[in-house]
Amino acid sequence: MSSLSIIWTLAQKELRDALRNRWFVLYTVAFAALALAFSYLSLAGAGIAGFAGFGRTAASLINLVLLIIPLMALTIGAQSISSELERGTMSYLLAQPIGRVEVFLGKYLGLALSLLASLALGFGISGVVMVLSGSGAADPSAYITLVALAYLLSLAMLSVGFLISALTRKASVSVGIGLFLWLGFVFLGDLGMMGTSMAMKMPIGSLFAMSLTNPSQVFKMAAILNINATLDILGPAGVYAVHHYGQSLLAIFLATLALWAVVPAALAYARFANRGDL
């Protein structure tokens, strides 16, 4: 069996396991249900069809993604390796004629596909609501870009979860660290940056650079920019970013999210490949 066949077989197993995970199913159902509710309420509240309705729906979906998707990705990523180490199944798996790189890529690909399925369900339902209401034709490219940004955020958080899982041996510890990081990324990001900038009197450029260290903040800025909203609502850092980087700003956000997806995953594999307890 070739390496690609092994990776795909392991990915299918991870995908099936994720779909049987009650917490993952709960997150997916919650995301889909809330996406449907927010889309309907936003369009109904707008009172008109077209781009205004799309903008209200997109703004609601941005906040929904920021709340649920990092939690989902961090949770399943944090359990990816540590849970099998704790049960002893990882040693059994590696006793087979399978390399560690194939195991790692198979697990990552399977969980990435499960996140894609979850996002497709939620955004698909929301898109159907907008099409039926007459708002979906406003700017389909902006909606597709929003979905792509949300998926990049999920991959970034999944990679962070994998890194946590590779550094620990107990699934409960991994999940606890993942939840702590979720709180930090989602709830303490804005407050932390505001407090730090006020206490240290940071220059605007440094404040913007600091915001790039939080993938949730990067997604939020990119998503707001994507729906043609002004970054003024993000304060001085947003104004600085628009005036300083101009048309290249979205590319900077995309590259930053891509780095957040690649670098932690690479570090997680380096740790997994060099573990001596397997």
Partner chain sequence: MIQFAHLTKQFGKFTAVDDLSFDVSPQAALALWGPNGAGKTTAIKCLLGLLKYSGHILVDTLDAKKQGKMVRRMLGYVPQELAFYADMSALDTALFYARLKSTSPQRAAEVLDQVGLAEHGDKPVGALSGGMKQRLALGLALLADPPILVLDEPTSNLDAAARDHFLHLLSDVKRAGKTVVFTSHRLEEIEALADNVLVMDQGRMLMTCAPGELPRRLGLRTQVKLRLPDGQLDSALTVLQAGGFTVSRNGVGVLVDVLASEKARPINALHDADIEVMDFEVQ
Given for the second form:
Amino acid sequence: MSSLSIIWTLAQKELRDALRNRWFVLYTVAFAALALAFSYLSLAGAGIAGFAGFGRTAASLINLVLLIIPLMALTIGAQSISSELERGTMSYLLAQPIGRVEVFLGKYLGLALSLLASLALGFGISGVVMVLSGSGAADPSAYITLVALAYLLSLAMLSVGFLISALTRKASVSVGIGLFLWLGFVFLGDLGMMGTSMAMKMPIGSLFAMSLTNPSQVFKMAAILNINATLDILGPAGVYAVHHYGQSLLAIFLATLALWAVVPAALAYARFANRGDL
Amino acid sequence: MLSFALIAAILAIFPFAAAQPFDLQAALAGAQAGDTIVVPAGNYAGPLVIDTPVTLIGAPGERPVIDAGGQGRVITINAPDVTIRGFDIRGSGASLDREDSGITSLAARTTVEDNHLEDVLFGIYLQNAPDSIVRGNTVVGKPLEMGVRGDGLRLWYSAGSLVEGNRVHDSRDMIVWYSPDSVIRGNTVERSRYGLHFMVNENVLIEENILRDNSVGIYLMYGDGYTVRNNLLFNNRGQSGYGLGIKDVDNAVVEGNYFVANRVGIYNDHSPLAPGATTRTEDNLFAYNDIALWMLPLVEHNTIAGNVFQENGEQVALAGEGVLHNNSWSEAGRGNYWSDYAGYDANGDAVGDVPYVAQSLYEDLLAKNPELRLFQLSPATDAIDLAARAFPLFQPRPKMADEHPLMAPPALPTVPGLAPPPLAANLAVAAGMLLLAGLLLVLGTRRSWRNGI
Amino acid sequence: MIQFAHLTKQFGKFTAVDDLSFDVSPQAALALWGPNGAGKTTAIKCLLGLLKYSGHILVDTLDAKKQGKMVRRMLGYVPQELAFYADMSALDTALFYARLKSTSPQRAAEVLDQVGLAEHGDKPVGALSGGMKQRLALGLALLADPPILVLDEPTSNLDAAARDHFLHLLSDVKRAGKTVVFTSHRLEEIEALADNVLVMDQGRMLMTCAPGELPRRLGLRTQVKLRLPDGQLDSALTVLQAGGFTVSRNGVGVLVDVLASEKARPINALHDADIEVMDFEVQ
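Switching from the form predicted alone: structure of the form predicted together with its partner chain?
The next block holds the full complex; its first chain is the one shown before.
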């Protein structure tokens, strides 16, 4: 019980720090403003067909999530442990009568809640805009699922950030690595796969399997599957995936994202717990 | 409608009808051409074969049931000028080879009206039944895999027919073969394969229909002179899902339709085909489709003007390599409205002063490598276009150019069938998210921090 | 109360602490004395579970390696480098650690009062002076009223006045019955607080002794500058050299090399020879 209250105390402190972290605030404001702008723009001229615009607005939001959420989650995750090591506050914290598992869980929970606040704000604002322009989802749960998937992606990226943070000592180094990985997840990875596919004339099955290695891609496919119930927007490879994996496709996506959220976090914890140089 | 006097006269012909269970088969066997048989409520076993020109009416409000118990056809019409009205028809067989159906007409001038057909393989099948009327019926298919379902409605060599106000769902296709001069109006087809499928017809009018959640909304294959007007094509998706597909058709006129949220708004496969023929696509709304207009590279002689292209994933796409020559993207100095047009209108004539050009390296790559569509919505695709603009060496040839893009979307006629989403529930969801954000914000502030002192 | 048994800590090939063994009795105050790099801080970090080590550290009957959390519950720690969250106020900082130590929020206000920071509770920690921060650290260490205090160079960053104030606070704490372990390289601090001194060098324990014996045992020397009346410099030099001191002339006075514990001896020798010392200064 007291262990839980310690975790909560640490989480609350992380939440407080995130709200004062200017990068976090900047990303949140950018995300909210762009979500607002995208939902407004894709519905401009809503007099004609404002309703039914949900799918298109959702596509814009997916695009936006892919760009910003990994950046935000990787950055704050990468700072999480290394910045406290660098400032020396970590060793003072660990000299208190608390365990490393509590410190790790508290930090993770706090940052996860900060990300949730950020996503809820952005999606809440754009949701209001959609409703006011008469184009919300035909099934409101589709919007909730979209947010939940985006959140799962942010947790995956947060975990990767934590892993970077646990492996480095300097915040500047870990943030640098985080930004590089962001480029990889968001741009270089996809560009590489596109190039490989064109150069090697890959079969679409292999192309689809390869795309599962990028959590951003997995989020995108899961989100589209949630909204459209098909992946036909993704062309032959998407149609192949639905045809080949059928009902289990969503489970595959969710399991992949969950693995990305759990495995790096577990590795980060293992490294943090065994660190003997604080 | 039927007058009481007429009903009285009919009852006089069959004096036992009111007192004893009505014998439908006997009544049919004894009917004379031109008779009207009013069938009271009850469950009547099919199959029913009608060899005399009679009017068969379910007594008003009673909806008698005709059930073939899962074997063969429920009703077969062999005589011209037969009317079937006001029945529940169910329980056909499930053989595609025998074309088991609810109603099959093999004679001219059949009228099928206000019936409810359910658990039937084919619904209404007009086979060599010209000048027929199919109006106000509901057809619900058998709950089978798409491939072994039958057609909700099929016209075969039934020229001059009117198909109006019917509702078909969970069926396969509503298909019209070799039936020139037919009118298809105000029907609703949902959750089927081809909403409306036309094979080899001339002068067919297709208007005010609602095609929703099918693989394909309307498919025109072969023929001349189709008019597709004021229909709603909404969320038609699937492996080869289109709102409207046009293959090898001459002189099609597509106007005033709403293409909303389909995988592809219009897919044009070699239409027009004949020299001198055209395809006119005017005053339609293309909104929120993955691709608004998808054309094979050699398509020409299309006029595409006065349309609204609103926030489609790809406004114009090519199925393969090439550019769209010999098509007009404007008429009389009036082009289309493109939501991604970035030009200006200095002279204030409501027409943009620079052309709208569809040109994207990523979309060009897609045309050559369709499998790359897997990366749709990825920021990497935006990066490719950004790079192409920065290094014009990589800029592909424009797919098309609208010389007279409209600065504002023109007013369009309304179409039936678009329901607004649930306002209160969506507002509650959005407000809930803002509330959650607020709550988390409070948890991270000093006030809750000092909680307990 | 605390037992170190064969504690050894290596950083790569460098041995920071080498087979260190000692005990601390309840309510005693032990000073770890030694030059920088002697291994004092490393030994304390091992006690706190911040470093992995070989050997054993027992607190009461608890093994610091296996029951670190319970051991830390018995310790109040004042680090050498104060690392607080600069943007948090003193009171919020105290509340935060009070919650981590599962003690009451009232206790946070109490310890701020105890270390004389009650008026500064709303100031961000970053805006506090070095002395205030050090007192805050002491307050935090006292939050859960632990039986043992561990201090790492507690006054190294303070000016003379703040140092006096802080040592005064520490004496009160010690009188209240806490066991105290601290590292220091300041003699007056050790003399004021410690019951025992453990002398370390290069990771090893050289010896233990009472604080008063330390200078002699170590042969610690210092220099005393004496100001003498004009004309008596030469005779003073003669007297002092005869007394076995190493002396050199220094302007209007002389500079005498002495054991740190015998700073008054040259003055007494001159006094016996009727030479008046006008002033003196310890270097």
